[in-house]
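Have a look below at one chain only, the form predicted on its own, in structure tokens format.
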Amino acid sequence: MTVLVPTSLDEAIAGLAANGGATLLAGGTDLMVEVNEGHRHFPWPDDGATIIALHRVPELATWTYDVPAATVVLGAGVTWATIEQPPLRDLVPALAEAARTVGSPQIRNAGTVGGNLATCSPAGDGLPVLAALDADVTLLSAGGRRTMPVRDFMLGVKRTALQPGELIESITVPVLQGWQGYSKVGVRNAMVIATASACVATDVPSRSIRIALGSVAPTVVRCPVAEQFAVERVDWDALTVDAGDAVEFGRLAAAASRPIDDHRSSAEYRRHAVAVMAQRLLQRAFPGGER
């Protein structure tokens, strides 16, 4: 097995485009795992396998803020200990929220968002809250860049939109200017895979209400149908919403899941939990209305 460790992102994407098959390496707090558990195999050495390994590229570890542009420029190598703290915790607060359920402090140190959307579980704790903000993703090989929304990159369980030869090289991230938070649930209150997930975002400039529930279907939805009735309901002078409409408002987004029953939950208690989630992110948002 062969294993090399670029120091610029030019060495990664050459790396790569000589090793078409190589395995990318961030902080592997997702790949380990499965490796550990078997779902995953590395072959012997003499058979050629090879794996890069990106922690010392520096050009994925470094993130932006565009202020001209209203857009924080992630990494892909930035680390959920980066993002829950200042200053991108005030940038994008709900990724922040995400960021603090991530496992323990030592996986949040390793573990990176660039990692997180390339495994794509329906479970990821930034994918929902990267949804429900419309962000891009950038990919790179040596063919050159290509941007894609990051709803359109998830295709499905652990499946993604990159072509061979490519790996993460940005999120882009829109700055709203509104209430954003992020909420789950699992089976213990702490180092939990979750049940279900909701990130509830809104701007209150373009009077928008985005939200994207996670582990309750083959990848994170939207739920559009929802949207569209709490930017009706809201009182966008008061920033308020009335409690029937925000109750409305979880019942329309639980219908937009397709839970299944597995081992962590019933999909009925799924759908529960989303509906209560969702209630109770509006409300967070537009607190004050009737009760």
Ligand SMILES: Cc1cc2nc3c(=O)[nH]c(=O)nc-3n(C[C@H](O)[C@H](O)[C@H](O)COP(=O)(O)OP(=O)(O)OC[C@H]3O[C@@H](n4cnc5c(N)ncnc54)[C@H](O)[C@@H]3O)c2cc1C
Contents of the next structure:
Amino acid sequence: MTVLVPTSLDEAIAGLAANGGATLLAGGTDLMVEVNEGHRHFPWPDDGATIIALHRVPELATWTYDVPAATVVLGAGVTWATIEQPPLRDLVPALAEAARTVGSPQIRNAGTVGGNLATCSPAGDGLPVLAALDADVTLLSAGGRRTMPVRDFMLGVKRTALQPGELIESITVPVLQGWQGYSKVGVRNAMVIATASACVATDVPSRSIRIALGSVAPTVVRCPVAEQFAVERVDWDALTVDAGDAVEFGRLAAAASRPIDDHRSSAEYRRHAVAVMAQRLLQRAFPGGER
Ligand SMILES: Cc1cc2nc3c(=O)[nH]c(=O)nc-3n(C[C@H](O)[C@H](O)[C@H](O)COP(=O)(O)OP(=O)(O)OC[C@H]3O[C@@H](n4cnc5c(N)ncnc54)[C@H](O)[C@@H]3O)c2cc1C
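Show the form predicted together with this ligand, please, because up to now only the form predicted on its own has appeared in this conversation.
Zooming out: every chain and molecule, the one shown earlier first.
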């Protein structure tokens, strides 16, 4: 087994082009679990496999705030520990809330947003937030760059649009002007994989309300019917919503989910959890309405 440790993006891309089947390694918090559980195999001493470790590629570990475009561009290697702290916490608060729920401090120091997206687990905490914020992902290979909505990148359970020879270079997240938040239900309060999760993001100037759900379908679900309902019912001058409308918003969100029964939860509980989370998130976004 060969391990390449590039120190620039060009070097990483050259290594990937020369080793088409190479496995990328960022923080290793998903990959090493897969190896330990026998889902990925790297027989020793030498099966010809190549690992490309990305942690020393500075371009991937940095982020920028493009003020005129009102976007934050996150390198794929930006860690959850960076995202949960200011200044990113103030620019993309829902992503910071999701970051705070990922594993433990040790996992958040190693685990990256790009690794979360590339794994594309139905329970990945970053994914509903990126979908709700209408983030784009930029993929890079020796052949060039392509950018697509995160929602189109996620194809199914641990399936993405990433092609051999490509890596995730960055994720571009719009900075909205309105309340946004993330909720997660699990079997305990910390170090827990989501049983169901939801992100609500609002943009007051454009009168936009988005909701995306995690862990209740093979991949993230957006809820256009619930979104449209909320846009029409919210009082945009007072920034309030009536309690009954918030309940209906929750019902519509739950109706858009496609949960299954599994070892973590029943489908029925997941649907109930989505309804409660969506209702509460909308009421946090638009407080002060009649309850
Ligand atoms: C104890 C524990 C608790 C956890 N808790 C949570 C949790 O609460 N919520 C949650 O969402 N996740 C959780 N995870 C999973 C994991 O920490 C996250 O998904 C993390 O963001 C993965 O990032 P990473 O950098 O470690 O990825 P890695 O493990 O390095 O890589 C994951 C996958 O992404 C690929 N990859 C990495 N970087 C790139 C890139 N730039 N381009 C293309 N492909 C790439 C790798 O080849 C691999 O297939 C937990 C893991 C552990 C071990």
